[in-house]
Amino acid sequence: MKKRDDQKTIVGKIHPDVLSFTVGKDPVLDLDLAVWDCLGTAAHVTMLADMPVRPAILSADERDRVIAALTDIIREALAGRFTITDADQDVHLAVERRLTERLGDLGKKIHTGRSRNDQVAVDIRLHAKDQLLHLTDEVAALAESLAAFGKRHEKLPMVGRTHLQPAMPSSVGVWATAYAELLLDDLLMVEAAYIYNDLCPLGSAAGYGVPLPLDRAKTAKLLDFARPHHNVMHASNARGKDEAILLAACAQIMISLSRLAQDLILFSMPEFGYFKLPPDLCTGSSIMPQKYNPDVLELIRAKAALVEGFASTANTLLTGMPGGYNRDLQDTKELYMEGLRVTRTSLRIMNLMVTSLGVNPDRLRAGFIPGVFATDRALEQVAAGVPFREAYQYVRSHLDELEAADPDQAIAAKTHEGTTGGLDFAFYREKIKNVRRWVKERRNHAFRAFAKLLGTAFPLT
């Protein structure tokens, strides 16, 4: 029988199957956490030099030697060379080995008084604010795409469909912003998630604390929380349900984005020619040369169902699992990594296809048949004195009398708030400049407080 050979890491020997099998993708994922991990190691240093304990944990002098080493390896991650092994297992590990290896017995303290478990919590927290920033601001730039759509085509007059059926008349003005609108009411959810996720889980280690007089508050201060966790096993058991709460807030856009995305398949096909896709943005056959395909829209709406899959599932891990931390946990990392650049990705690629989307006056105005106009023409009868079950009655037994109906005519005729002839692009326009304004106040703050914190500027460059 062959001598197995216990893979040898910081906290023991494993066997090497189970550290492949433990270890999963961290490696991989991990790489993204880097920066982050960093920042936080640096906040946790920083507390624990201003500890009141004698002898000190860390010298002032110390921390800075940490901190210093800790904007190498911060440089050396956003260059692309940063690894992480797995004997390292993940990025805490690679992070103190780096840190071991330039400062010696100095990089072997820097675990005091924490755990990865709180590790890993304010790793993804830190990581997942610069995200939903991110996320908001390419929410806000789609939004403003379609408004801007919306406004160049403000006029143009559209089938309203309840059912896919023709309905009323409606605009494509009102088609886009629609979507605008819905895409901004979306950002609530990110809004809330943020929230959620603004609260700093370092120092409560594996979830029950540890009997050194750590100063919670002051790291999450360092790190731009808006404050610590205040129970420590709620810190611990709040990993998993956050990275649950981004993901809803991913799913409600996705859902949103495929729906547009349906709408463009749709009212591009040649029966209805209502909008022209950009060709550079289609991909073609490899047997039929006239086509171009809708795929990126066909695979937002797959990557839709995959977000909201991984919401789910993210949410199923956490079912029935009990108090404390559990390995189940570290599955979430990846659902929250995926979902998020599923989402981001997709909103760029939309984005382009708005940008780009060209529209067929001729075609859009001869989808209006006859029916389009009967609920305008029971309307007027109404307005006239005659009850509304009448005009209901008569309208729908004398629709050839609306053969001559003009679509233009019946969209400039509805003018209270939010119709075809009631649309207040100020309103768009203003509410994007408020998201963009959160986004620039939140980034601005956090790049501060980082700069303080590793005395340097930041981002690092």
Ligand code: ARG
Given for the second form:
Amino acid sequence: MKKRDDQKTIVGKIHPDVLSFTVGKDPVLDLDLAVWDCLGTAAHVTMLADMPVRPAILSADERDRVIAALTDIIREALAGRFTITDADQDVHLAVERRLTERLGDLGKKIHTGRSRNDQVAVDIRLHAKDQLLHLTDEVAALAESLAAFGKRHEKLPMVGRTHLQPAMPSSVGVWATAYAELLLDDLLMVEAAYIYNDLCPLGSAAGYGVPLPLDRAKTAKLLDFARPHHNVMHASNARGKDEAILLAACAQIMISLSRLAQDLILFSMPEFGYFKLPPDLCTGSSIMPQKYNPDVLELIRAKAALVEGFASTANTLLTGMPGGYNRDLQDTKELYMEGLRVTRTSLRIMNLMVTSLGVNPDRLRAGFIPGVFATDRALEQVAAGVPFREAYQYVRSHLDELEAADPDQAIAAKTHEGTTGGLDFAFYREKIKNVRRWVKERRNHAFRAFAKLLGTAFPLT
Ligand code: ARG
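Starting from the form predicted on its own, produce the coordinates for the form predicted in complex with this ligand.
Zooming out: every chain and molecule, the one shown earlier first.
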């Protein structure tokens, strides 16, 4: 057998093909974790320096030097100057290498009492806490645009459909705010994911703890987590599940977006012509000069399928996995990162679309064929004392006598909660305001904790 050049790494010599196979995309994906890895390390060394053991593992001065070096690495990472090599394998060993290059033997102390297993889990959770706040803001922005569109066209009639068939008088106001509310309710999933994710695995080490008096509550607090996971093996087992739950929340948002996209594709077709897509958000054809295609909406529909796939892949990957750390878990990282990225981009693109969406009132009113008023006619007879089923039978057997009525009157006649004449826009404003307040409070709380940990303003400038 030909002698090959094994690659030297911090954790031993490895066959180059095996190294590149096991490292996978970590050198690229982990760049997004660099800031969080440094913060996690800062919390860990702060706790180590306070740990009641003699001799101390780190002195206060050593702690400060490590934190200063970590702060510089964060700056490098933010400026895009931090790199991870295949020999590093991942961000954790890359940060340790940088610290050792800079601090010599001191850099070699930082991994005391932890493992890459709890490190990667804490990095992803810190990353996710930050990302979920951005995601929530983006959902709120789209819900706000939909509610504003609904308010602008509150009284504009639009046929309500079931089975896509004309069903009842409705309005653009009801259509638009239905999607606003769908997305705002999806935030319940995001909040659940946030709460699930807001636990600190640090100190679980490889998944079984270490014979050192680690103060796990302290590191959790330094990193602004609600609390540590209690059981160390559970902290390890929750890796992957966390990502799957985050993806499940993203998938629900994407399902909502895909249905909105499909409505927009359908109702902007010339055959309907209810809505007009902003031309600069459509794409042309290389052969057909007349084309303004809704590619953006079709891609959002496709991205929904992708994100649901990522969520399902994460679940499948976990199913039947033995307890404790397994390298399979590394592959949940890309699913999570890509799913979140795609969901956030789709929200922003959809917001562009909704903000400059046009309407065609004539075409919307023209959709009100006589059948749309059939239920209203039956209810008129009910008002005169006829039992509903009799009135229904009468209208059903005289459908050809139905006449088109005034859509504006029909939608004004419905006034109960949430229908055409009973939309409460203050309800949406209030909900959106609360969501934004929650995000701001969470973000400020975290930034204050990180500033205290690093002893400098955060975010770093
Ligand atoms: N990059 C690895 C991951 O994402 C880090 C943990 C490696 N741990 C190990 N025991 N090999 O899972």
